[in-house]
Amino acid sequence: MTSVITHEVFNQSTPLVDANLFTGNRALQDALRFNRPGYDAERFAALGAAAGSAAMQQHARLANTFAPQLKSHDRFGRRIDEVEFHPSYHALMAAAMQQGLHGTPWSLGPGAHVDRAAAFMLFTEAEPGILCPISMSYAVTPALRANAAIHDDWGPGLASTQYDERFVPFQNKRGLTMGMGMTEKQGGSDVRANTTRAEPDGRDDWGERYRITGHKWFFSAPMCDAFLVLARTGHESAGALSCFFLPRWRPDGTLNALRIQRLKHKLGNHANASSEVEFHGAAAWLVGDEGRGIPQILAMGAITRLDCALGTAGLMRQALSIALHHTAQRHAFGKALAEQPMMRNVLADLALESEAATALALRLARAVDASENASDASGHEKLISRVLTPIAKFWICKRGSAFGQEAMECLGGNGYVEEQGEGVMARIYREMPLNSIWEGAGNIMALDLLRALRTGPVADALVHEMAPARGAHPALDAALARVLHGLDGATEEAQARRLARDTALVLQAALLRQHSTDAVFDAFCASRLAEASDVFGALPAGCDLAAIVERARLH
């Protein structure tokens, strides 16, 4: 009797790896070189190779299906307030810091933040979960120059590419992370709500000390070294609020008395270890001056916000080279997904969207450099930095839940499958809203756009930042001049969203004017400004969609 084959497996698409993300981007390269001239190349031809590596995807897989777990107390019953990790996220985090993507920048000169930038958005492609330790010590560096002692103490461990998975107090580590602890329960986005105390308790080598007793209850990465925390000092309805240094070691080399109460249980982000936090008493130290704690946060924000940007940029172009990927392997009806005119268009429209974030992300991150290296006279990248940086948040990561789960239908039902972490698609669409959500949602970023009007000349900026790209395309010309209206003071708050989309709008198109092709350029002034598509997959008839794909395409 012949035997029949039951099971043999064909027409299925081979996992995406071992591909290198930098070299295979054109997109992330053409917006370096023109935000970044004469940058390193073989620096990110080598770590484009490691975030694609098979090892790298590997540890992304194993960090997060074996979630962080919660140690409160030691088997004698001492409150020991640790989490565990798997050894592939210490594995991530040893590279994040290698690659000096935390407190590194803030001491290598002019165009590290660039630099850091489009090494984040390639990490992200990697594992983004590990990412949020990263950007928080990044973060709060610089706010540490507030209290010269403890930035003394701290800088050098906050800047070294040498990452320290021990849990011991910090001048017996090799490198150091820092964390914020800002939201409580009752607040949330209203920090003005917070309750949390802050008691005087003497002066050190560190300067005024206090006594913390309150709690939050979004606390990330709660095994960072230290982290910076609002309080109130004086009574707790009535006082300012503050912004203090709290420390997971006391300098004695006692445990501090934070107490970490559970951890979340979240949609995604799952190699992150989120919790939810008390302070009993806990010794902590005034940074900056009392009373203007809130200021301080929204210079931190700023940054954690431009992280934001840059991150779902890097998880745009992730699921975009899966589905280009899988696409042009898998076939039906005669002939590759990707042949099909229907998948094309909708490649195409994705390919778009990812390089107009990547464009727009890495702008907001040389006005960064600008600002923060003192190399702007004119003052015109300080200004850019403070209005681009809602912008950006708000769009690039409003657009990123809808962009995975376009990547993910391309894929069909095999990208719906988690698969013990293999389905790279799932863990991406499921890691999409966090930064729609964390440091501001969209209503917040649309109301910090409207304070940001207020700081300079915002209009005659963007003139400026669009003159390259006037009279290029019809509907780009006619899009700036309802953006101008609208900054011209002529927006109510209940029309702040819809300013921040548009200016997003031709901002992206004046940056793909000046360092995309023609074809991606006019297709995407044709869908996003002409028409104003609301679906992916719908760019009109005339679009070169073959060299868009063909762009995109990992090479």
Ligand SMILES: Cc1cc2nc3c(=O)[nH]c(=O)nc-3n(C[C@H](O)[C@H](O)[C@H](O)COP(=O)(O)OP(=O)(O)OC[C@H]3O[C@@H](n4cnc5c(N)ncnc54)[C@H](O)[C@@H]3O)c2cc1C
The other form holds:
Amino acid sequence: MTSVITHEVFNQSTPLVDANLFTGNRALQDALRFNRPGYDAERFAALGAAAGSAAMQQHARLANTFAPQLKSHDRFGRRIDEVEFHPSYHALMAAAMQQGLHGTPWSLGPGAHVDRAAAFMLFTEAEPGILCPISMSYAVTPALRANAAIHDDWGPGLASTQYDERFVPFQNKRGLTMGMGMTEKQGGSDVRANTTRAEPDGRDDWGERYRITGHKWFFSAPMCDAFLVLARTGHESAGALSCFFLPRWRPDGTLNALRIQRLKHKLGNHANASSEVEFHGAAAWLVGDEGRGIPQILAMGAITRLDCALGTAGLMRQALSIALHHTAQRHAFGKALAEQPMMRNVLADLALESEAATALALRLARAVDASENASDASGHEKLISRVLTPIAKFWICKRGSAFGQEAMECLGGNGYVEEQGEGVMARIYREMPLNSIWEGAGNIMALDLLRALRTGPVADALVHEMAPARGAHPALDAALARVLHGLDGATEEAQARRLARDTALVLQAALLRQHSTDAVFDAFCASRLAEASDVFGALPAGCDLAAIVERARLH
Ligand SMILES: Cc1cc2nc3c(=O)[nH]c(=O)nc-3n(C[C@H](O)[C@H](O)[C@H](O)COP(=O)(O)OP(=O)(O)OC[C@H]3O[C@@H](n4cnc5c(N)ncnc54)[C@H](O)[C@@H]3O)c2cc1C
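Now that we've seen the form predicted alone, could you pull up the form predicted in complex with this ligand?
Complete assembly follows, chain above in first position.
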């Protein structure tokens, strides 16, 4: 049978593939140079090439398309509680660990956390789902130090750059990962509602041992080698919440009593397994003081919140790059879409948002780095890290979904199509809300900002932080005055989101002033501070749209 030629395919864009995501990204390079002057350009160029490669994109597609499967029992009826992943999941995990995105930076000295932050952002553009266990393994170290024996035994494995996918006891593994369990059915944000209980069970090399009985309603990456979990000591529901180290295998080589009930059927984040679990008298060891479980586990939460900000900044950059690539190729009404005045306004506005997110997230990473490495005699960086964590997590993640929607719209109908995982923009859009929800949703971040205001002279710290940008734009000076007024500690709870947003915006503007171009800084102040930005693509007249878009293009 002869086939009929119905039409020729033309004016469709090509996939964005094999671009160097670092050397092409001026905003990231400038932010990194500002926060980490001695960064290793060669290492980042290599990572940028790998993260944007066709091979990595294929792994991401496969890891998301062939979602993890729970194997609760073997074929003989014995419980095994294993999750099976596509080989591409393991390839991505191995690549992330080889880059030292998990526990490695804690032993590398000054600058390592900033390097890792930039690398984490780049890796997010390859695949964010596998970064859940990577992020938790990174974040666990400050909390785990409170049990020196466990930290000594597990620290090297958590810092190893070798991924070991085998489900075997920790002594036999080349590299280890960890997760955390706080959320229960009756309470997530308010973990004081936790009912999981811990009963003393003796003492051994790892300290006070307990038997944990109860459940967790969200428990991501259950194939991690161990978890920090919250449970109540004492038999009464009013008993104190403590933090426990709960390994998948007991030290004697037997499987611990953690039952994976089922895997969550999620909107996105399909490469990552998120489960519901029960503990049937599982062996666990106390980490930190009894009754101090919430602050103990929040030492971990503070770092995963940094990763939420970094991850969203990475996703924004990925969506922006795809939108820029498509609109440069696709023509409508006689011109490339990117040349149409209104589309150019949309692209420029997205570029501002993406660069501002990158700037704020990397600044936070520098504060974490400086606090950790004692290069902070005045305590300024520690205070900035405390205050900026809820601000950056709140604002960057809150902007993510609106950003994803607008970037998707730049691709028209093609943006909405999944096509067996080929539709990267649709995947980004489904991923975006997650960073805003987990690790403390938006309101919880804003409430945490109010708490952070009581931990030190925050207004002074902000004045210091803003000094290089004072007088650079009248709208910035006016906005800063308003923000300083709100930092006096008298902000009502109902106004906390407003304060978090406004503080984020002035800090973003100050950072853009210091390491971006005049075109970007002026347009940011004009569109976010002089007036409220309610829709992308409404940058006021006078903004240098062409210069902003040209800077954002992957070079
Ligand atoms: C895919 C996925 C994976 C996850 N993985 C894990 C994991 O590995 N480990 C883990 O412990 N948890 C995990 N979580 C749980 C996550 O951290 C919680 O869902 C989140 O913290 C919110 O808790 P919640 O769902 O109980 O909502 P709730 O606490 O019921 O909150 C609902 C809403 O109310 C708001 N709210 C709560 N209190 C206040 C208040 N005082 N004032 C104003 N607003 C308020 C919140 O901001 C939120 O918007 C995961 C969640 C998801 C979606």
